[in-house]
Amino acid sequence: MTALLQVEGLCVSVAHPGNSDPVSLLRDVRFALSPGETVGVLGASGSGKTTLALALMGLLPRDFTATGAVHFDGHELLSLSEGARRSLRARRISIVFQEPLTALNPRQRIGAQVAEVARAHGERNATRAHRLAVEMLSRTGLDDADERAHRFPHEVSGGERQRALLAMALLLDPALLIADEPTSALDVTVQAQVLQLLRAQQRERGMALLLVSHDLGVIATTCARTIVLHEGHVIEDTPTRQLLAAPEQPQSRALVDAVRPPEPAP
């Protein structure tokens, strides 16, 4: 099957004020993703998860380089144009940020920030972006979509704000989705809620997943593939229950040893 996303030595640094080299921040990243595939990006905290989120919409700061090729649906992403990757995001590819009440307006109310993704791709009719904007409210498991269109972001809950922003992400039917981190800020509860919606998104449109998390526990339970990072570098690309039994390198022994249940005292 031809890969949907193809990402060839990827590698991101940035310039520090009074340092003469920048640091490098993500460095030779290869790995692929095919459609419909769910595919887990795991480490810990620093090891550039974000980053390379970020790199892959062309969202990176602009203090930030990004060398290398990413080839998505036809596209080189690196080389495009700001114009033309923006015209990409959203219709083609997607992403959930990990904290909805920051990634949201807090002065716009939940349905005109959905409807405005409709707005910004050509849709005129404000009637009908609304509209639109709350049946993807429903589909994202938001009762009374009709009423909570109407509410700001600190007016919900937590679980319902990230509804809101999976709504963003969903709405022009993208063929992969990112989600970074997209449970980190919900209790148990909510958390396996989301990402049940997840799957369920995924199974109903074909899409691609690739799901960032520095919690091995939500990807073993989502993805089928496992990439782990460490400092920057692929340190592993394996399917994940592989990575579970028999993890190859220490640092992705000591994320498995983390969510392995301790052993009974004697």
Given for the second form:
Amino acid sequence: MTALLQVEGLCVSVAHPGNSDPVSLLRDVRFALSPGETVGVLGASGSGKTTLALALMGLLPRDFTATGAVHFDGHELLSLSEGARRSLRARRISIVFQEPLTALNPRQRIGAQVAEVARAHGERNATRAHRLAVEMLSRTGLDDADERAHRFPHEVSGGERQRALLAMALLLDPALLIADEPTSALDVTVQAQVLQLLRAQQRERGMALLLVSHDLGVIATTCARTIVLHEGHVIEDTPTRQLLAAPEQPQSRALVDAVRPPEPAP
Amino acid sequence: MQFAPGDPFATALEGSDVPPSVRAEWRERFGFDQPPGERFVRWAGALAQGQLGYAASRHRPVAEVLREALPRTLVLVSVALIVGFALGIAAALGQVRYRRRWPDRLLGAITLAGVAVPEFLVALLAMTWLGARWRIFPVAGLGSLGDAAAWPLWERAIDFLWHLALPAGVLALTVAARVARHQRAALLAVMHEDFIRTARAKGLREWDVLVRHALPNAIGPVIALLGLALPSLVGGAVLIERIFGWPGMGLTLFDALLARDYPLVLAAVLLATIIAVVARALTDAVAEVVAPRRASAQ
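For comparison with the form predicted on its own, please write out the form predicted together with the partner chain.
After this comes the whole thing, all chains and molecules, with the earlier chain placed first.
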């Protein structure tokens, strides 16, 4: 099977004003993702996970520079025009962010925020866009989606907000979903529900999933393969099962050990 | 004003041959020989009964003078406000859209100049060039003279707007400069928020990200600020009306001060204060409607 996403020698650096040397955030990152595959990106804080997610979306801040090659769905993303990248966003490649409260516009109703995705990609009929949004909200497990769609983000729970974000990302049936720490801001029980929803949606649509997390527990339940990032390098790219059994690198071992239950006290 | 030398009988009759004894008699008859405190109490008592008194300098009742002047100022100020607000927000959006590129720098320089250069100077320059040199707009007055009164309504309306253009335009520019500077800063603060990133991730155009997501979250403080700036706008209107001969509240107050027309000055100041307070309450209400989340945020 040909790869849906192929990242080759991706380097991202940021120039700080007043500091002559740009700081490297990602160095020579390479990996591939087949259609429908689930891959976890594991790494400690500052390892470059979010930078990678933003680089794939083309949403890096302006003072960041990305070099290398990112092939996606027949396009070379890094050399694509801004307009062409924009038309891929949310349509072919979507992202769910970490913090569902701040990731939603506080002054816009949830339904309108979801419907806006359809409208940004050519749906001119506002009623149809809204109906599409409500339908997707109920498919992402929002109870009483019709009524919830008319609420503001601060009027619903954290889990419901994350479901709304997921509805936005899934509305146009993308080929790849990037989930950047989708559960870190949620309670443990809600975490489990959202992960379950992610898995179910991924299977149902046969879409590829890139799940970014610092928590191997989250990745282990969802992803067949795991890429470990450490200080901007890919230090491991193995089936998740193998990573759990025998991590090769000391840095990965530390991340694996972090989720093992501690030895019982003697 | 009471402590400055002179009174209606000194200024209005200046250079005339009314003998001092007659002036003294008039002062006594109209109560100008009483101490200021006592006269103020009498004025306030009359006010409580709805009496604003007589504007000696206009030879008409105060209420009548104000009833004629007030709508003219309201038109001037509200047109300046609406146009200035729209221009200022458009400028700020353009600046943030093309941040750190030439449109941002150019508009930044213009708005800085708009805040720094006193409005009477802008007014005089506009009058000189647009009015006198190029003759695009009339330099003064409410409307054309001569047989203009016989024109059909729409022609008179256009004539009125044509005369309004310079005074309202100059006032609008000073409003726009202030609004643009504050709106740009407020927008830039919001552009760092996560939901802006979400909006971009949806595939929205940058302009839609700005107008639909950044602006609604950044406009509240600017509206509130406008409420605070209103009194100074009314103050600015006094100057502008004087320069462009716009016979509104500002010019009325100015002339009344020079003529020592105490009842007219007092009533005009009182009315301006009431308007400022009402306008302040109105902007608070508008800010509440535009930014409804504020009170219910967790």
